[in-house]
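Just one chain is shown here, as structure tokens, and it is the form predicted on its own.
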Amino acid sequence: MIDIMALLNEIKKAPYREITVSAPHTGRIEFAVKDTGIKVDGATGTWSERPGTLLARLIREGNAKPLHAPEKGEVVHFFDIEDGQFVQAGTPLLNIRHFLTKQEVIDIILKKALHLFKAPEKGRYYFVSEIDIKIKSQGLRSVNIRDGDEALILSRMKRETIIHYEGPDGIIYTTYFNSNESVEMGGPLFGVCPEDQVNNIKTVIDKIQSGWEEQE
């Protein structure tokens, strides 16, 4: 088990993450935020629908692609292309610095905490019924698992297929899956946290509730 604490003391110490936004097809660009220190917003609403803040027009053929930034955030570098400049499709056109919430210092420490399990094929995923019953009645954090237990179920191509569970004995955490949805092969379904290493990680997200200041 990894030292949480430290992964967090870590994580503090660069509090963000960069996103470079680069061009999605070729054409000639038209820089709507031009300067360092801009405060940007990512796409909101319940299904994202509305648009992040517009950073550049692409213009190809007389249609203009607006491109509008993927996360909240701030612009600190630009890359040397001038307004106006004719660029190819991936040429990386700024970077923003994203500043972690407290849901995703959360997600990045059990991520690293907990042992994942992974999706052997791409599918649809959903509990076993034994599972599934018994976190509708009590919690997620209800279900002990061991190696080999009958965890879930893969249905795929109009089959259904049982998933033994393959890692060390522990409970079900948190999970990563939507039953309506696929998982791509790899991705992860669930996180198991041994018994005896639960208090120390509900000690650290109390932690990082508590006291995790977020950027405005």
Contents of the next structure:
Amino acid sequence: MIDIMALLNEIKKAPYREITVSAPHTGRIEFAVKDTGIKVDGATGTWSERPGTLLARLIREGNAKPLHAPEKGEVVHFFDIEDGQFVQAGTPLLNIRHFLTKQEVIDIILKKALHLFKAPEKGRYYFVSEIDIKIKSQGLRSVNIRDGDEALILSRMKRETIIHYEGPDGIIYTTYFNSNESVEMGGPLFGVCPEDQVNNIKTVIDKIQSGWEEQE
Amino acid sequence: MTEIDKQIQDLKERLQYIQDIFGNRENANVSLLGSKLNDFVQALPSLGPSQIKRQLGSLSDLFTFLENKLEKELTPMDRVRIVRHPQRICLKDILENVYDNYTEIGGQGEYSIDPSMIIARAYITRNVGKKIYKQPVMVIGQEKGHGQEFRNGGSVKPWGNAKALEYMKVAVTENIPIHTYIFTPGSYPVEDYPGAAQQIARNIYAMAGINVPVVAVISEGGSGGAEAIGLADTRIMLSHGYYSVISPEGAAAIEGRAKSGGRISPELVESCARQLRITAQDNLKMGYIDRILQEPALGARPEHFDFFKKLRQEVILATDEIILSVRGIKLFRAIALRKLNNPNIYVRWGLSQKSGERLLWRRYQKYRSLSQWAYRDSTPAWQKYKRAVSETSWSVYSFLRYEFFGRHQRAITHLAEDVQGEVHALFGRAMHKASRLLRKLPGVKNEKEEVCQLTTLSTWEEGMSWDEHCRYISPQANQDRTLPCPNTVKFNCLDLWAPDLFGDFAGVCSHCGHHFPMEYEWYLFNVFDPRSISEFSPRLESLNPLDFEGLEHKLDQAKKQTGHKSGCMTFEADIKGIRVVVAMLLARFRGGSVGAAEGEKFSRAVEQARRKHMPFLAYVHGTAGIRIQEGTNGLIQMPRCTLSVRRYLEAGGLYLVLYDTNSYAGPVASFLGCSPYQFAIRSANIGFAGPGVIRETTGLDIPPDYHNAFMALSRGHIQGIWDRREIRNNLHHALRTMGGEFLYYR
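Starting from the form predicted on its own above, please write out the structure of the form predicted together with the partner chain.
Once more the chain from above appears, this time first in line as the rest of the complex follows.
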């Protein structure tokens, strides 16, 4: 059992993630961003079609390949590489500090606190009628589920298969699928948490929703 | 509200209208009207009834006087503001006031597949002598609906155009004339099926073959949207309307970006509106409309009933004239119509089969003769003469070969085939039995099949030999560097060395198959048989017919850079021995945009293919659309070339279109999009408007692969996607399979 409050406090101490940008292949590096403290943007647009801030160019065989910032953040550290130096593939170039958003914090906590039940194969998923009725009448988080219970119906090409739940006992805390959309194999279907933890998680998440300040 | 209040309100509205039309411009007359009206309203309580009446009368006279004066000061941009004003007459007003009765079909108000396109079955009653005639007509047009939101400003969606097409066909079945009313700033540029460009192409193609009279009335003729219902026998333009290849704002955005990259200034928009020559007078001078219908000062509004009366007479007259121009018995009535302008002459609005054919031929000739002055043909006189002689002799040869001998020959061949079949059916069994008997005779040996295969020599299958090509080295291959494939992240493609990529791999990533752009020369050397290309009309030259600022210089640059005189190269060539006529749009010449010269070359190529009974291939190396700086001279190429294509296809031709790189707008929405066989090379992007324009006009966010060839294929706009390395084989294959036995249907 994990202590969720402790986890949140730990995140609060360092509310960011550091991303190391390294050279994708060998080549001569030319930095476009030269100082620490510069703010950079990640890819934007509905389809992430606009690349992030240009960090550097990696030149190999006359081919200048641009390196863009993968996430929004701030350049905090340059590794000991000079402009124009030849680097090997995988050489770390610089660190970007990405401050966590509300959603990211919630995701981290839920990922640690919940047991995710994943899709065994690609297809559309529905809850079995027993669970479905319960969810509809009493809402999510009212369904107790045990290892081996019939949980879902997988529907694919008009073939319907019953899926049994495997994992620790608990309550269905959240679902990640829509019954009209197909889920890829390995995609999360729902998250289960032990009964006694439910309130704990709820308070923490409410706290994040109301109190988390996103830093630029 | 008293009568006086009503009159004051009316004057206020007139003033507001004038202010709207003149935009932000300072005008002494407009401010004079404003101050006079203001003074009157302020002094109102102190005036007696007779004074009020007198002053109102003089104020109203002043308004009329100054409106007439202001009329002369209208700039082209003011006219644009007039046609876009919510008080401008719209199609519903015309249906109410011009026709005697109508039933709207295909939708009611909001509840329509596309409320911006209205179709109505209407009739006009005519009293001639003691008789009353009801003459039915199909009315089709865009509806701006005095600013109703759901009308979308008359910007028609593809399915709206499809609806229009459906009812044009109904009109043909019923043999009644079509009146189209063009009130559109342009088509709604979405690609969802049937697709903006493809549907407009289908409409134009169909209108090229509609054998009932079509009269078009243009108020706001914006680009492709206007052409979708605009291919008419008579085009009447309202005096305050505009007819243009692009909205002045659009043109300014294109021009402005090239110059500064900042916000577009109103002065630039104004100057573009002036330079594009969009007014009725300009279009009449250039020959793209047949006549102008004079509107009241500062444009027609719904209360101008006299104007509707004039419009009614005009459309009746136009329809009568078209009918009489193709009908047998017409002499006196035609004279009466033209000379006396007498509307009380009855002409039946149905056409016989033969008259219909004459109408189509007249329509073809009308459009074929347009925009002849907008390009230069610097071919020496003796070559022109030679061309004329060769064209005539080809026509004679074709007639003899295909029409005269061809028909008899075919009849004989068919007869021979039938006879052969009969003989075979009759003697086949008998021969079989006889041969079995023969084999049983002691002297004759039966050779086994395996033995036969092993002891006789094998031969190469026909068509397997590889022609040695003259090699073309792309200038891109002459650089010592590598290039990254854009799909590296997805497929882990390795970087490609330029000499390999452009020299040996035909510009195709050897790992994922991504196509890098290649020059058109590569295709000349690698698709067609070596030394088989013979170019024709190379000296047809693009000009700057509207004296658009800066175009001259840009054209000179393009001519110097490419060595071509226009953006279209036309030639005859062989593909594995099959002779084809090719028209190629060059992306490097002003983005492959189509103007008068390109349109003329394209039409000539189609005619050449028709004359010589050859398949016709339009290879689109890239086209950015119609060359906007040529204004309507460019726009008119859409119906013009489509008419040529239709004539060719109806004569039995095989028309293939192959898209490469980027193909957008006008050409795709007309003479390219109307082909039944359109293919694309993997790298192609095909569409009506680019992502930027779509975002601006519709507010929709467009995914990056929206115009991609695969998306076009899944929307049903094209029929297949080919690998660049396989074009030669695929083209040959397509010619053999679609072209049939003679590579020409009939």
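For clarity, a rigid core is taken as the largest C-alpha set superposing within 1.5 Å between two forms. Residue numbers count along the first chain shown, from 1. Everything numeric in this text was worked out from a predicted model, so none of it was measured.
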| property | result |
| --- | --- |
| Core superposition between the two forms, C-alpha change of Ile171 at least 2 Å | yes |
| Core fit, then Asn180 C-alpha moves 2 Å or more between the two forms | yes |
| Rigid core superposition, Ile208 Cα moves 2 angstroms or more between the two forms | no |
